[in-house]
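For reference, the chain that follows is the form predicted on its own, supplied as structure tokens.
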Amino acid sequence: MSSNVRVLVPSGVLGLGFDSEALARAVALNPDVICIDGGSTDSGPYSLGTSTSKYSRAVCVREWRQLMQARAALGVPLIIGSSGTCGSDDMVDWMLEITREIAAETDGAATGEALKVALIYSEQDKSVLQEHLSQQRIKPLEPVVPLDAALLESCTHVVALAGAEHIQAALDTGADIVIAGRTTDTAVVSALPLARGCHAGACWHAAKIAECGALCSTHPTSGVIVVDIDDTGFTIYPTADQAHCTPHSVSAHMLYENTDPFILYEPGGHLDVRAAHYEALDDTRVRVTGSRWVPTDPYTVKLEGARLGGYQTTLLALLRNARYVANARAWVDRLQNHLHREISASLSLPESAYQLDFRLIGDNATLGELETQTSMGHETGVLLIITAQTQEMANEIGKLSNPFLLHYPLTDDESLPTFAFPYSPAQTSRGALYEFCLNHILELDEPMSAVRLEEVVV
């Protein structure tokens, strides 16, 4: 029997923004179930470290709302994973509180409109996770991060990144909304089609081009995007004014956010496209083919770990005197050895209890010590990223560090110069400091043993 999916994907995260008019064409087209990403990891690991939204709340009710309100327009499910931008269980329990409002809003429940809503919680325990590192079913994968019990105990939150089954799963209650934690991009996108016998290729890669809505178009920030899944392919288009798909917008797609552009790892398998066709059906639409999936066992799930690093305080100062925006690696060098200096006859902390680390807004401010470039303007900011153990530590050497940020000279033989601080005062306590620890695959006997399902009615 011959199998054909509609999946509308209104943008690549709630909060991100979509067009309403592109929303309103993909709707009037009739789509199986509409599907939207909640989360990344992107902006790092504050967001999982103190589970915690990054986007705004205002931002997530308003779309939340229109998309609740498309649903029950088509009456087709209406699925979000990683909820809240990192997944954690506070987070899906954050998707449901506003959907509940949303929901209260329309007073469904007194017109008999009550919505089925399935939760799927994909944090771990740590405790039982223990027992998984003790029975070696933890894995790393590359590169390397050294995993022991102490590093497992410090985590504040791990997520594993449920897949197309546990979508799946929760579909099966009937559900009219699915909030999911984290889950791998792809998963939400490819779990119905894949339910309803699609061509498992197709299903995955189609997932992976429209994970991010109209990224994959001419047009990214319109947000819509329309993926038809059938049993031999998949064909893909946008629906704003101006956007067009292309064979080598989508065929890019394969690299956003993956480092090989052929091979795509998933729970349970991975997605081949070395042998994939793309045909553009018109100036609009792509027709992919050829597309396969290579299931393999035992069935994995990755797992996202995040734990305090320490504390941190910046500082900025401007450098606008041409001899020091010419000089400024050499100014930062000597002034870092200065520092350390003072903050060791001064506060009598050796240099591994904290962390300096100048950035030269306009010379390698994004890659550090990494960049390769060479460029200079007419001045430079200087930003002076301070990590210590205890926030008061922190703000103390910055206390320190201030005046020498304003005045310190090139040289021993020259009279002190005067630099800039674009605001009063200069320091700023950014708080605690969180990092992912965790870059490993857990293997399950079966894949429903990494969550938990509940269902509710709003």
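Residue numbers count along the first chain shown, from 1. Fair warning: this is a prediction, and the values are worked out from it, not measured in the lab. First, how it differs from the form predicted together with the partner chain.
- Rigid-part assignment between the two forms: residue 178 and residue 12 end up in one part.
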The other form holds:
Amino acid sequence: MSSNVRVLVPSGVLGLGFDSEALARAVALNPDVICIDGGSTDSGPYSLGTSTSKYSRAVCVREWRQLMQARAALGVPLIIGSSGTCGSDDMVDWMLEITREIAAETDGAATGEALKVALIYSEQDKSVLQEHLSQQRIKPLEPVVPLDAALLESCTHVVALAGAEHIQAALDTGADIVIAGRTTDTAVVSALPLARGCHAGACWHAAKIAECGALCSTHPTSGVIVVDIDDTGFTIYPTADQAHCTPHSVSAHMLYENTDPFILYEPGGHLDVRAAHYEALDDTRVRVTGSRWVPTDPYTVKLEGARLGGYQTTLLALLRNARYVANARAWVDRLQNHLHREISASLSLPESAYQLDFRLIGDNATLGELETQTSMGHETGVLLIITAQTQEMANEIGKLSNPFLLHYPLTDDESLPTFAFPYSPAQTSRGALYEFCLNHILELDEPMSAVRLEEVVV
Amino acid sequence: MKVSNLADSVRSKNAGPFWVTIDIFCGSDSAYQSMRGRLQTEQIATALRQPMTAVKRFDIDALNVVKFSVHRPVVQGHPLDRDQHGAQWSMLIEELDLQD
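Alternative state: the form predicted together with the partner chain, after the form predicted on its own:
Every chain and every other molecule in the complex is listed next, the one we just looked at coming first.
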């Protein structure tokens, strides 16, 4: 029996927006499932460290309402992975709360009947992970990040990236909506076609190409992509006006944010696209065949963890004085030495207890020591980023630094300069800083042990 | 001649928090053949101050792309990370000199 599954991906991520007309056109094609990603590590460790979304809640509500309405019209499952950017348990509950709010809206258009919602929690219990660590079931990926029990314990949140098996288990509950914690970008898309017996290599390859929405087309901001997966391959196309998929736009997407453009590692195996063939069916649709899925044993899930890295306060001063602009690096070196002495004298802090990081905007702020250009413009921004063990300490160092950043002279025998502070107060409390500290996989005998599955009716 | 004189475009982006990946789109087979012969992997390692063992190279004939994946010089989000998405490192690559 042949298998055909049509997947609608409205956007690369919930919160980024999509073309509503393109969505309506895609809905009219009667897809079998609507899949969207809710996050990634792309924006940095803060989201996972704090278990919060980087995207505006209001924007997520508006977009999720449109997707719930589309789901209700079609009567097919709606799946979101990596809820709330980081996919922590809190963010699964956050998406559930948004779903409940929309379902309760009086216009009723959003949902119709009572909704079955399956929740996949993929946050990891640290005590369980400690056991896995001691049994050497947590393995480093390249580049190796050293891991011990203390480092693991210091993580504020650790998530496992769920795979297609976990999404399938949620779909098997008969769920109308699946809200998943951290999930691989691709598993959200591949789960249903794999469950229906489509070509495995095609399922994963289609998922990788479609996971960023219309980024694989000539009109990336339109968001909406449809992919038809069958027994031998897949056909992918955008639905916005003026948007096209071409063999180049589709195959080039394998480069995007991928270390290896031919091999993609997933829970339970890897995708190999070295023999893939990309063919234009017309000026909008591309047919792809020849992708391979290679199962591996044991089953592994990738782990992501973040921990507190300190607290920050920043100051920004602007130099327009030509002599100071020309000598900005020397001035900053002199200023930094002075600040270390003042901090030692007033706050009794050794240099190891805090960090002063000067970034010269107009010189090397972007690239630091990698910068190869030496030309200076007519003004220079001096951004001072202070990192300390408490916010109070970072703020104290900021206040101590403030008058020197404003007035410090290039030499001892000259009148005090005054630079431009662009706002008052000059120091800004940035709050907690988080760091990624895991680049590891976890080996599992039983794939489902990576997640907790719950069912609710909304 | 610089990389930017021969390439259509160069982009860099995180491939997860620990890697940056650099795609050099050459646009034509002739530009690609020239690029792959003249751009040395050592130049990428030097530009990002990483050992050669931290650099993977892919010459992709079908796309006329030369791709490098490199350990991030600083892990994304570290206090000393100046570019959270690694996107501006592409400028270092654009400005590399190509061998004659």
